[in-house]
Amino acid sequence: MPHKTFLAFILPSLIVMLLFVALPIASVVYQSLFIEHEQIMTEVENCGPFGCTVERRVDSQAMEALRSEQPAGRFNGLGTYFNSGHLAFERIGQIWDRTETWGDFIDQVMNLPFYKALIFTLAYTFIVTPCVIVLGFFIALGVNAIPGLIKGPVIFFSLLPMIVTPLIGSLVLYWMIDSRGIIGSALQVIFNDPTLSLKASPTLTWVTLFVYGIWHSAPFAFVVFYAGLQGVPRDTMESAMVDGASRWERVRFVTIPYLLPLATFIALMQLMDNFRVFEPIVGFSAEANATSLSYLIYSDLRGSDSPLFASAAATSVLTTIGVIILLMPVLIRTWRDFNRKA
C-alpha cells in the first residue's frame, strides 16, 4: 500500500485519538503539576450594640483575580505525587525509622491512603480477572454442549449479569447481604449468630466485592469464548475422537490452544476494567473497608467543599501508569507471538 494511501486511511483515527485521548491525558498530567491557591484572608470589623468584633474572611475578589491570573493554580512540580496522600516517600521514611520489624513497617505503610487503595485494586484485579476467564470458559463449554432447544434461554439468563448496570447490580447484592436481606439473614441462621454482618468485616467485604466482580464480568468472557467455540475445527475434533481422546483431552489439546488468543483478549480487557474498579465500592458503601484508586479520584473531586483537582489528576496519572505496567507482559507476549507467526 502506498504511504499516501495508508496515511489518508489512518489519519482520521489519529486525529480522533489525538483529540479525545492524547490531549486529555496531557491536560491531566499538566494539572497534576499545580495545586490550589492558598486562600487570601481579610479582616472585617463588625460593630453592633455591644461593641465591635473582627472576623477573618476569604477575600473573594482577590481570589478571583488570582485565579484569573493563574487559572491552573500554584506550580508544585512533582510535589503532589510525593505527598502523604500519594506515594508518601517522606512518610514511609519516617515509618521505617521508628519501626523495628518488617511486619509493623508493612502494616503502617498499607494504612496510608494511596497504598491502601492500591492493595485492594491489585487484589481485585488479580483475583477477579483469572476467575472471570476460567468461569467464562467453563460456562461456554457447558452452554455449547446443551441441546439447541434450551440453548437460547440459557444464553439469555447467562448474560443477565452483564446486562444489569454495574451500580444497580451492586446495590441489589448490597440489599441481599444486609442483615435483613435474604443472604444476610440466611447466614445469621446458618451460623447461629444474629450479629453476623458481611458489611462490618473488612475481609468479608473484600470477598463480597470479589464475588460481585466475578459475577458481573463472567458473561463477557462467556460470550467471547462461546463465539470462539463455534469456530473450532470440526475435522480436528473428530480426528481426536477417532483416536480415542477423552472429552477433557479434546478440551485440553484442541479447544484451549485454539482459544488462547481470545483468552489474551479477555485478559487485556479485564485487566483494564478491573484496575479501574469503582461502582461496586459506591454501591456497597464499602469505602470504610475497601477503597480503590478510582475511588480516591472520586473522593478528591467530590469529597470536600473545594475539589482537589491536582490530587485527583496525580492519582489519575498513577492509575494510568499502573494499567500500562499491568498490560505490558500481555502486550509483549502478543507481539512475540505475532512476530513468530509472521
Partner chain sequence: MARSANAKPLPLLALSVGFIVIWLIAAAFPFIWTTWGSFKVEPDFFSRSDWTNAITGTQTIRQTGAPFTGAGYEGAWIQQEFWKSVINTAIVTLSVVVISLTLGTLGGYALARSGYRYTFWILIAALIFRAMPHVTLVSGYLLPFFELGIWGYLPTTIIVLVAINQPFTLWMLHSFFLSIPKDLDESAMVDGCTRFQAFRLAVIPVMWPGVVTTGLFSFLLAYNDFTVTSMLLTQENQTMVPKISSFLGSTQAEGKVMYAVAAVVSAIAPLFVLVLFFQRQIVSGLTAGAVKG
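Can you swap the form predicted on its own for the form predicted in complex with its partner chain?
Here we give the lone chain, stripped of any partners or molecules.
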C-alpha cells in the first residue's frame, strides 16, 4: 500500500491517539515540573472601636491574574519528584539512619504515601496475576469435562464477574462482606467472633482486594484456556495415552506445554490491567488501608479543594515509567520477532 493511501486511512485514528493519549503524556511531564503558585499576601488594616489591627490576607485578585497568566504554576524542576509525597529520598535517608533493623526500616518506609501505594500495586499485580492463571486453567479443565448440553449456561455465568463494571462488581461484594451482609455475618459465625470485620485490619483488606481481583479476572483466563483446550492436538494426546501416560501426566506433558503461549498472553494482559488497579479501592472504600498508584493520582485530583496538578502529574510520570519497565520484556520480544520476520 503506498504511503499516501496508508496515511489517508490511518490519519483519523492517529490524530485522535496523538491528541488524547500522546499529548496528555507530554502534558503530564510538563505539569510535573511546575508547582502551585505561592500565596500572594496583602496587608489589610482593620480599624474597629478598639484600635487598628493589621491583618495579612491572600490577595485573591492578584492570585487570579497570576493563575491565568501561568496556569501550570511556577517552575519547580524535579522538586515535586523528590518531596515527601513522592520519592522522598531525604526521608528515606533519615529513616535509614534512625532505624536499626531491616524490619523497622521497611515498616517506616511503608508509611510514606508513594511507597505504600507502590508496594500495594506491586503486591496486587504479582499475587493476583499467577492466581488468575492457575484458577482459570482449572476452571477450563473442569468445564471441558462436563457434558456439552450444560456448557453454554456454565460459560454464561462464568463470564459475569469479568463483564460487570469493576466498580459495581466490587460494590456488590462489598455489601455482602459488610458485617451485616451475608458473607460478613457467615464469617463471624464460622470464626465465632462477633466483632470480626474484613474492613478493619489492613491485612484483611488486602486479602479482600486480592480475592476480588482474582474473582474478577479468572473468567478471562478461563475463556482463553478453554478455547486453547479445543485445539490440543488429538494425535499427541492419543500417542501419550498409548505410551501409558496417566491422566495427570497427559495434562502435565501435553496440555500444559500446548497452552503455555496462551498463559504468556494472559500474563501480559493481566499485568497491564492489574498494575492500574483502582476501582476496587473506591468500591471497597479501602483507601485507609490500601492505596494504589492510580488511587494516589485520583485522590490528588479529587481530594482537596483545588486539584494538586503537580503532585498528580509527578505520580503519573512515575507510574508511566513503571508501565514501561513492566512491558520491557514484551517489547524486546516483539522487536526480535519482527526482525526475524522482516
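Predicted model only: the values in this text are computed from it and were never measured. Numbering follows the first chain given and starts at 1. Heads up, when I say rigid core I mean the largest set of C-alphas that superpose within 1.5 Å between the two forms.
**Student:** Using a superposition on the rigid core, decide whether the Cα position of A72 changes by 2 angstroms or more between these two forms.
**Tutor:** Yes, its C-alpha moves 2 Å or more.
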